[in-house]
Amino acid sequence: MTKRQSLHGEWSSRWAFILAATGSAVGLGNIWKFPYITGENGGGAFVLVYLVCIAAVGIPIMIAEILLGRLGRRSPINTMRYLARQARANPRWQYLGWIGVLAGFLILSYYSVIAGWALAYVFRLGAGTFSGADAETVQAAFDGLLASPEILLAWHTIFMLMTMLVVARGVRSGLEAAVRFLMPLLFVLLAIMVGYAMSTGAFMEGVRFLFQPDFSKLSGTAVLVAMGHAFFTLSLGMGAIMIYGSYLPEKASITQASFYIAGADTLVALMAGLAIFPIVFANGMEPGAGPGLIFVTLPIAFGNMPAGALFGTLFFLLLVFAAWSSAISLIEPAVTHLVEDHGHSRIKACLWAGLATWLLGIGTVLSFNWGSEWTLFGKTFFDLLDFLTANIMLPLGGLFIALFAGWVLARRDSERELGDGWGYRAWRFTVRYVSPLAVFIVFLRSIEVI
């Protein structure tokens, strides 16, 4: 295969496209998700099955879906179409690309009204508006929140505008600098936090709720929750690592960044938890709250810590920077796919798509007011969103990723890539084997076969 260059340029260094895949890497999904999910199915079962989905399917996947995009140099459709005809396999391989194209521009449009709950908290704690506050005066401020689809739409609308802000002016600028400084100071202050965690008595509690596996707890669904967690919160599965990975320089390891990547979002999400969970118990609160939960947990934390105010503002702050990271990888295949087979302007394509996510974010604003007597299968508009992307359209895009990098990619493209050592062969036998596998039995699993 001969090499080739992206049309849209490429990350300045090895360590600007890990840096950029960890934002795109850590974002709500780790603050927000994780937690909650994690409270609704029953804590350390739930975490273990995370966590192997983690390790036997992600960091391979991530592996796959980076050397796919570095191979292409194009959007995941272009990718796709291209590595097809060099494999000489069939062309409908572009529909993994598709499938990723539409897959991120579905998630865009609710993560987006969260980040703009995120971005409205910010303004609240920053007034003030919590402190001395106990597990009442907080659930009540959020409920407030959902209740106002103008104040959702608004943030909504702000988020939006933020993402197109700097997709319109190229990923590399603005973009890489902002996750060197922000992802640190993130990290920092979740260390607060559980620092703040293990003075409120409940720590321990917490901890065996994350980490002492209750095996009794773990439905089906519970199990598919965990692995679509897996592809949502390491970006995989919808061609954002493919187009980031399409930008990667020729000689950086793609193994070795999949690690860190995949060791930094895991850690983030732990820590989210240790956070998250103390403070729940302590206050005799539900951990199984829904999407909620960390807007009516840490906000008790920040009312009664020392300098609660200035700490909660600048961690709202740090978890929309982290949003805004991912954000922006979730529309980029949408973008380059606009750019490259319609020959629009960056900024055309980013306004098109833009706008298109926008309208369709206004259903998942309404889900949460008006709209939630508005129900398929029991789930409102959000849920039904959230349930489709994460659960079906990323395990289903990266168990093609797997099969394609396994079985369709000629061996010596991967083998030229990756290097051809134990760990080579330990990957490709995953990807050709455990990873498919494993995503099939889940599926089969939670639609109650087996």
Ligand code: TRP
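Form predicted alone structure, per the form predicted together with tryptophan context:
Chain alone follows, minus partners and molecules.
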């Protein structure tokens, strides 16, 4: 296969790529979703299954997606078009690229709105809004935020502007410069929050909840939730890892980088659990509080603890940074497509992609207030987008990435990029048989076929 160069530049080093891809993987899923689904599914046993799924499903598909990106060196659409042609395969494989680009675009349209909630809470906690507040007051404040389309739209707009300002600057000046700042700061903030959790008097209770398995609490549904989250938390199937892989220097090890990224992503999720659960237990709250754990339960706790306003502000700042690092990767595939196929400058491509994403996000804004009664198949606009992307597009994207890398791509091409030792043979077996089967089961479960 002919060696290609990216039209959009390269990361300055392997570590720049690892930081960027970790930033893509680390997001609301780690700090918002992982703690509450762990709480809902019994703690330690769920975490153990999740870690096994990261190793058996997440890492092999991540290696495959980075591999395809570096071989193609273009947007996901043009990468799949080129690789299918080189493999003399059906040209319809390019639709895999379209699934990734479209999924990233759709996800960012509602992700930006939820990130806007976190932005709003940075200022609310900083202003001491929840100092001494009871559960009813905090719930009313959250309900009031969702009921105001003007406020939600303002925060959605600010977050989209933050995202597009980074992406418009390109690979090294924008994406790389941002993650070099955001990712170390994110880990520092997390470490501060874990340190604070140690002072609550319930830290060991939180540790036991996270790491002491009780398999009596583990259901079949919990196993599927763990498998699904292990897949989604690594940003697989949405074009982001593929486009970031297209900027990866030739000599960098794909396998090694994938293990570092998955390790860092998992570490952030576990640290988030260590920061959150001791605070929850110290205040006599339920770990299985669901999605409201971050925006309702924690503000009550922060409002009733010493220096709660300071640490609450730091926590939501952490949430914003995690969302920001993911958001810049979600829009990047669409921007590169506009540059390559429509001849736009990068700034013009950012303007068009950003405007389209912002406009679609208005549908999510209205889903929580004026448009809450506008439903299709019993789902609001937000629920429909969330279901379409998380339950259909991403699993299908991951499934076809595994099938293409394992069955369509010439063995000599993957072997040349990944090496020919026992590690390569283990990856090839896993990506051909284990990962596709696991993702397919998650897909069937998520659309409620089984």
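Everything quoted here is computed from the prediction, not taken from an experiment. Superpose the two forms; the largest set of C-alphas matching within 1.5 Å is the rigid core. Numbering follows the first chain given and starts at 1.
Aligning on the rigid core, do we see the C-alpha of residue 39 shift 2 angstroms or more between these two forms?
It does, since the residue 39 C-alpha is displaced 2 Å or more between these two forms after the core fit.
After superposition on the rigid core, does the Cα atom of residue 18 shift by at least 2 Å between these two forms?
No: residue 18 shifts by under 2 Å between these two forms.
Does residue 205 shift between these two forms by 2 angstroms or more at the C-alpha, the core having been superposed?
Shift at residue 205: 2 Å or more after core fit.
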